[in-house]
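Just one chain is shown here, as structure tokens, and it is the form predicted on its own.
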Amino acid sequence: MNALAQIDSPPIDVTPDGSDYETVRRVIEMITLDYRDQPSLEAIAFELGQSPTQLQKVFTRWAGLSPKAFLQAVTLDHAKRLLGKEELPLLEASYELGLSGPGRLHDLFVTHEAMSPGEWKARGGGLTIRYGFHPSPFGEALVMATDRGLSGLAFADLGQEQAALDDMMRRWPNAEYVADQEMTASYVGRVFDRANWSCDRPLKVVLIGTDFQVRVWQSLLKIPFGKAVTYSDVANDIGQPTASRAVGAAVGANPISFVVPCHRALGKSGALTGYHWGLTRKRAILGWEAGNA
């Protein structure tokens, strides 16, 4: 099954930087913190022992707004609008109906398909996964892939590498890890730059779950860039309405972060509610895909 989205403005640069994330880190904590102080430009650069001219400048670059409006754009509120807008696609049309309207559609690409329960069950036995730590907008990136795509894809703050990879090797257990920083590096391209994402070479991304979390994470893949939906809309979608709980379980263990959008999965209030690689980072992603939608 293809996921096909539509790129419909000009590419923005994206090269990751991660002295620009550890700051862009620290603004978006500040902000969240003091939301209703509407901390100042110049109180946020004082802080971080930045002119708020290069605050401004590295801020703007890498998100696309200014501190200011990324504050308005990643809050509850501005969540809660998001899913109060009446031309939020529904999840239940059709990947091709609902990927393909007008305005900023989904970002990527995506070619995927899911292990067989048999495979799923020898909790990756079998499997050689290849793994590479990067560079990202997001910080660091570890990216892990077998012969048939990508496979995994988790963010691990300065020093804290091991255990992101320690995480992901722990839900498959019996696969094969193999370091490869060459192999896994044109996936970052692929992934972080927008220039990248063409239908002319979809992204090949293989789910490694339960039947029930490929279905989950199947859904995931159809809300639109810039958007948000509820666990309930992710739960009807799949046929089974009364399995919000269990979908925010499913959400949570998504392998994939960014690629499968588990970031626009929100609480029944609009919450942000729980990620499994920080709220900050969640903040953050909305927030550049706010600015860049």
Contents of the next structure:
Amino acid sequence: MNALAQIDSPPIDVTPDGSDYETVRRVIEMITLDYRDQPSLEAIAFELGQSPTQLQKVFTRWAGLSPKAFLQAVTLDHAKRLLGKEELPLLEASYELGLSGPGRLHDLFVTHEAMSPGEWKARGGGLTIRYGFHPSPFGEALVMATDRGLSGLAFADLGQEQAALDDMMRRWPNAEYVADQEMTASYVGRVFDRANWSCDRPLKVVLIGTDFQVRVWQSLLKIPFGKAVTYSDVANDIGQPTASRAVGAAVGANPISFVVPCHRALGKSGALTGYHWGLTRKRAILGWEAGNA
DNA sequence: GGAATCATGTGAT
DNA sequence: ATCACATGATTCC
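Output the structure of the form predicted in complex with the DNA; the preceding block shows the form predicted on its own.
Then the entire complex follows, led off by the chain already shown.
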């Protein structure tokens, strides 16, 4: 092999193929679980059966940060910095439930559309939802879409795909589900490849939830890339300052992870309080954003 | 710094 | 009605 062979993978941007994530996931897990004894890079590499340099390389390619810098990026200290910086762009054009409207709400250009109350009550009845699994930078992604747009995005660790699918199907039990990898594949490229983010055609997203939930999710969409807010910030933003706990519940019910950036909601102390698809993944996404901001 | 405790709004049963 | 929460503030160690 010649010297060029080692740059066979394009250095531009993160590869959307999910191959690095399993490694990264375990590193993050070890670092945060045993943060008391601060395992060295060597110790981690040994545990994973890899050489330190190899590990370093994989991690940096994935995160845009060295493991050390990454670790720093997910500490309380840094999280607090993400918080204080920017207020939500208070109450920009509000959207009526059931009405659709475009808006520049995310670095990923998104138009969202909410279900009408009637459609919500039907629990997905009369709706056809197509779904498929695809590798993503954060593990296997389950993508769901109606003919109106993206309606669900979930993550699964290896072997947990069925559980993720069950979880998602429970939300709209009366919908008809059709496996359709081909159809969902187009969304994966749009969502996980940043090169496609700020381009011509906005990503269409369908918010299926109660009135309150949809308001919370719309609020989340306003948080810029690499920034974060607290649950009470969101509560304020939707005009119910005492409802921060309810906001937490609604954030937790977010069906379109990553696109609706529920990972950018933190506790007031800056602590990562919870994530439906695992705290490790929340750290991973936040850290990845820190490295790619 | 925690741990315990309270007020709290929403959504599911 | 009642219960479980991805909260937050307060009040103790």
